[in-house]
Structures are given as structure tokens and as C-alpha cells.
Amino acid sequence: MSSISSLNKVHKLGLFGDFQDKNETNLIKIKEIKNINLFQIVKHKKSKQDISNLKIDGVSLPKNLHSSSSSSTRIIWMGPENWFVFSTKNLIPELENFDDQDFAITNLSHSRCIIEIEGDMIYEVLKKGSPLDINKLNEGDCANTVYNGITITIDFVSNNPKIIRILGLRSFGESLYHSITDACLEFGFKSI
């Protein structure tokens, strides 16, 4: 069985918006993340776990707000005691280690769009649809807001270049996906 991608039908490959006359390398560029395994961690309350020892693929659990990666795994904090990790790694067998007494381990590959969005302008792309302070995170730095309505999480994975993956619910990801490369028009975008 072969997954079908949120935005299978919607992220088209090309120039848009206000693109002519500038250097294709100054464009923002918009890509899906797909084909990646999803599974969300919490710890559960009244577990005693001392989680500062624990990794996945060789990553760290990072703290409030923060990230954490490696070239194949990466993994964000969610909430208190609540992460996602993403890999492109079968981290399946890696994962059955965790207690179930400590720790509740889902499976979300499907659950969400994920759209990366890089350039020097993504900052105020996010500002058109978030109240969040975009201007005080950098990388490495992850948080819950919403855009346009829509309940996302930002991942800033990278300052220079300027790169964030948005995350929203699969249900959502067309109307996600429309808002951000409608905001994206004036400054020009490609997509790949």
C-alpha cells in the first residue's frame, strides 16, 4: 500500500507570483515534506523516567521550544513531556524499546502536511498569517500558533538560508498549503 500525499493534487512544480525580472536564488522555495515517519512520544505522568539519557537515532530529546537533529532524524518539542520525531529512518524498532509504562508512542506519518518554505522573505510570509513574534526565533527554536485560522507548528531548522517546515493537520494541508503560497505571491516563489 502506497501513501497518497496530502497536497498530491494542489503543490505544482514552478514559478509564481511576482517572479519576473529577479534572480531565480532570491525567490522563496516551497517544497512538501513527504515520505517521512511521523510518530508523536509523551511521557506519561506519572512516569519517573529520566529522559536527559535517552535518544533516538543518536538525538537527544530536546527542552521547552527547542529542537534537536541529526542528518536522517529530527526530532521537536511538542508540549510538556510530548515530542514529535520525524525520520527518514525505520525508527520502528528503536522506538519498541520504550517502556509502555513510560511513554505513549504514536504513529502519525499520515496525519500531517508538512510544507517547507526557505528564502530571505519567510519571515514576513509567516507574519501575513500568525500573531506569533517571528522575529525573536531562530534555529533550532519550534512553536505552536496558528495561520490564517489554521493550527500549525513551526519548525525553524535553519538561519542562514532563512529555512522552516510548517506542519498542520492532514485535513488541512490544502487550505494551509493555499494561504502560505498566497502570502508567498508578491514576493515571487518556486516550487519544488
Second form
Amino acid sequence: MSSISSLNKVHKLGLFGDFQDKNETNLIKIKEIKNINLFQIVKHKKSKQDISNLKIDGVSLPKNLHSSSSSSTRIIWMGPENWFVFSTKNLIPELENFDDQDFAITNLSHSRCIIEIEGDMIYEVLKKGSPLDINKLNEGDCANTVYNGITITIDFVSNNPKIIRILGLRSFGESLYHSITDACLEFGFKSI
Amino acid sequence: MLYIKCPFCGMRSQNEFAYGGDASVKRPELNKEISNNEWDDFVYNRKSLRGKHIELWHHVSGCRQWFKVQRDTATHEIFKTAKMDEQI
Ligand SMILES: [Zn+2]
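Show the form predicted together with its partner chain, please, because up to now only the form predicted on its own has appeared in this conversation.
What follows is the entire complex, opening with the chain shown before.
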């Protein structure tokens, strides 16, 4: 876990864009998710292991384009036999039980920046930079796509209120943050 | 702009994909005597045809899988996509 976030220099708290004369509760909220453990789990091609009963912190591995979660752990599908596990808990003792004949597990806690945006207009924000058919997607879905040319993962956290998390590579973090906040300006946003 | 149906993620924009060349090219067999002409055919020579073509595409900004696409190189119409171990 990296104590210095990739958005350290750019994520300034406050109100930005077209926020005047608007109710603060109607503005888009932008938050960085940090100090979280992230592991990638990849099941080997030749492995015969049945994953349907497999659980990590009580959460099962989700199917294509879906996520599953508990209050402390969230797992998203990244590709065939490939998942990202986020957790506020230390999962290392539990993950050590996984057989390395079946799975490759990598600690990626340092490697991503996670931007959470909340508000009624966030789908419009996504549409400005991403070709994904967002209106079809719902809570519990996730998708890899691009935003202004940057490869991202979108995790649809909640429908009401509308909350999504956008993951990008750490080194693209600042650039992604500027892309997202630029798109939010016309709606007005609050950095929290 | 093409829409390509990834066998794992469904219909997505071409922006998410990278083109990977002719999918019908076969590598010469291992441990077999290979002529220079056979190597040329494998490494360089392509049909570059006008019409139905089987291609490799990589969902590089998606699930990061390679798969096959049958596409018309003149009209860009996509007829079928398949996983690497499936027949197209
Ligand atoms: Zn895909």
C-alpha cells in the first residue's frame, strides 16, 4: 500500500466549475479512493479448480462484466479467469491459502488510481470521453474501456445515488483526473 | 468507426481494440526443414485481399484477449467473431 497517492498533487478539495447558484447536494462529487489493498487473481489456463464455491472475505468471484462485494471487500471481473480484489482488510493470510498450481496472485496496491464520482450527471461525464454504451449498465456491472484514450476500468457501484469508480494506471492518474474533472466542469463539482 | 463483438465483453467500439493481422497464417511446423520461401510466406507474404477476410484482433483496452474476426475488407462488414480455440 502506497502512502503517497498518485493524485496527491492534483486533487484539491473545494467547489469547481459551474457550481454557483446551485444546491451543493446536486453537484457531482469527486473523491479519491486510496489506502486500499488491491490484488489481481488470475486462474491458470490448465487449472481444473472449480471457482464457484471459492470465496475471499466471504465474497465470491463474479462472472463476466460483473462485480461482487461485501462491506470491506469488492471483486471485479477484469477478463476471462482474471479478477481484481479490493479490500480495506489485509487479505494476505487468506490469499496465501490459494494454490499456486491454480492461481497467480499479484499485489497491485500501488499500481492504480481510483477516482469515485457521484451524482445524477455522471453518465454524461462518462459519455464525453468513452465509447461505452453506458445507459445499459447498472449497479453490479463493470467494464474495461477507454476515456479520452486512457485505458480505464469502470465499476458501477450504485444506481441510487449514482456512483461509479474509475480505475486507471497510477502513472496515468493525473492525466485521467484532469480529463474527468474537465468533463465535470459544466455541471459543477465538489472535490471531497 | 467499427463496432466489434468481443466474444467475452460483447459489442464494443473499435477504439478499444488493436488489429493483429491475418488469422489464417500458420507457423511452419517445429523441427522441420523450412525453405526460405516458406519463411517468407509465414513472416511477410500476405494476400491483402478484397473481400471476406479472417483477422486477429486484440481487445487491448478491454478484457485483453485475442480473438478472430471475419470481416469484409471492402465494406468493413463484420460477419462473425470467435474465440481463438473456436472455428470461424
Ligand atoms: Zn473483451
